[in-house]
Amino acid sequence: MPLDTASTYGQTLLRTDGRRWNELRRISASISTQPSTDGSSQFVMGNTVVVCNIVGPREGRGQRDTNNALIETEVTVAPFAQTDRRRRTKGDKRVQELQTTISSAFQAHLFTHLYPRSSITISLHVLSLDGALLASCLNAASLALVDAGVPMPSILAAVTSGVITSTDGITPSDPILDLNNSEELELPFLSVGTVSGLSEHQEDKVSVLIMESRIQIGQNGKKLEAMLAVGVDGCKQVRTIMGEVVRTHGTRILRGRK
């Protein structure tokens, strides 16, 4: 029988995959992977990959907004990214859940009164699939979008965070940081996404917030806001490994230019 986290954490404070509450799994990312294209990324969260490529700004055609840009996203799941190597086509549920999210969060966030009558494609491509879905789809998108040279005021950062509930009923709640597919399907978890104050003094922002599973709000052990804060300050964490991305291409640019 294979362990879970919620009968193993009480007696290690460890989850299934070694880590702490708090702890994220290893990421890695880069920008520029598709030259072909007006912006590119390639996003690693664990065993999580996911592929960016954005289209645009271009002249939008029939495009009822003549003020702002039009956001369009597409998703793709490959096939071989799951173990049950369920195909998941354009009219499956989960999918065109993923592309309002994302084209919204993005709709709101860019600057995309400075294109008018235009639109922006975020083309999407998973290639493994271990949890993190939505928060690995959003940073991808972020990176390839700071490619394209979309102005935006910060970069989104998306994590989830979850709760693992104690079985004797007396133990208080412990929230966990960036969850892998096992826990997620053991779990009640959250995706949420941040963008950073316009100041050092102002509090980072949550632009994009999901409750993907029930979870019970109103009891003593606060639950849900301490799933948010775990996940606001894991969102911090994501936005400096992606920043530290950025300066390292564009150091790398300017280099190759001299």
Contents of the next structure:
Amino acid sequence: MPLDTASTYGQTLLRTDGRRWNELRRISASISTQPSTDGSSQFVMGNTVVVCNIVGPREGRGQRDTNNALIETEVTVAPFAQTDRRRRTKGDKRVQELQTTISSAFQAHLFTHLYPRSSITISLHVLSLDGALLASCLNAASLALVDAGVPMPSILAAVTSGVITSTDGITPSDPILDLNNSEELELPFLSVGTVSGLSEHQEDKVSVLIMESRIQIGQNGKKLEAMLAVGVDGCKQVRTIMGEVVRTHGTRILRGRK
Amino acid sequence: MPREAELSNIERTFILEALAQNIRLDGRARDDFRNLDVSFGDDYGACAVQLGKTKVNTRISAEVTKPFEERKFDGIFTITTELSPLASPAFETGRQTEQEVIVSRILEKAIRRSNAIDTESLCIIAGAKCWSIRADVHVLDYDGGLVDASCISIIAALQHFRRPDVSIDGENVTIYSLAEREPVPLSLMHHPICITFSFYHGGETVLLDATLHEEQARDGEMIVTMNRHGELCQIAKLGGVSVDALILLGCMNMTVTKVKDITELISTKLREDATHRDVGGLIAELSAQNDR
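To complete the pair, please output the form predicted together with the partner chain; the form predicted alone was given just before.
In what comes next, the whole complex appears, and the chain from above leads the way.
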């Protein structure tokens, strides 16, 4: 029996973990998990677990931008996060790229002009990793920033989307949503992060878009278009779930106040 | 720590307002590249690229080493980028800045991870000897478009480079000097080219090949790598302003034509260099390589 999505999908239209093409893994999240910090969250997406703590907005030390708050990010991937135990060093370029991406995405998204000369530090700890590293980090950071009370126009949500290329030419090349680790290894995939448009009827806008694998974009970029569409749609679903988490937390606090 | 002089508010407003009227400071259209010049040195694998005022020099070198333990059948290919104070007073030697990390990471993903070089062809004796190909990128002058220029220069230099021929007799490896045998070109699977898009006015305006001033005034960027067959090798929109998905797809389509133009330019320059070298018309006879 084949154990990879690329070969099973054509026959069953199901992926190895039993999901259909447009199904997310189970997402559970909670905010205010760490009372000692200004904002915190825990984000679980399938077997990926990310914990986020926010410190700030606080006075920035040696900060040169006098008009905006500066966002700094630290990402640590625990040595026990994946099946093979390995320690990632601080200087790992992959992690540094991840940090830059998260900082720059939130720098442009948050209302940083409300906190001049200050800094906001996002620290992310990946406890368990089963694909969607960047997406889960962005989601966890979004929730924690909501908890920290940093004003933002909408929740930044992220997912991964990939594409299954048919080998026989009969079954269609299907885009798939939210890949796990083994699917990420075998299929080309995109990491997409979006924010909602300014008004109700405006489309969501793409803030982060990263692809590291080589693919044929197909006729007029059809394949890429499909992947991106599925990704943007998936972000919408994730955003709804995240909004629900924030609302539940808010209701609970309000009830406690009475 | 030296830093790039920041754009003054008046300069920034000037650039942005001119762009809103569809005017760039140097009079180019939004989707125009600056003047691109590719030239080759006397040695194989030395390439200088000039993109407007940005100058990048790349040198390829090869040596025989032991392959990595876990990849016995593969040769080694490394890209090193160094932003020295020669290029701009804002650069410093020693400590890697964030920009340097991102540049080298993108080049790595675009060229190395997309398997532009067939590393298996660099193997001489499995597990014992292989070629280690090294691309050293030197930025000589910096006026924006660093990734684009570096990528072009690496790809051109790799196509230009010839490694010494080897023959294997059991365990003995003979490396022939350039005088003894005609050196062999590297086997490249495809030629990826990076194109940087800059976004202004909340993602409404898209510019190609921004100069340093335009880069400083932008809200976000996206680097797309493609080859002339229309294969995407890498996309990197690392945060920045959020942009409509349709505009992004438009950028990808624009990349296809730009990449074809640049690849065409590189191959024209390579042909010119080849005829220039081929003094007595002897190279074709000396070479043992077959055309694919």
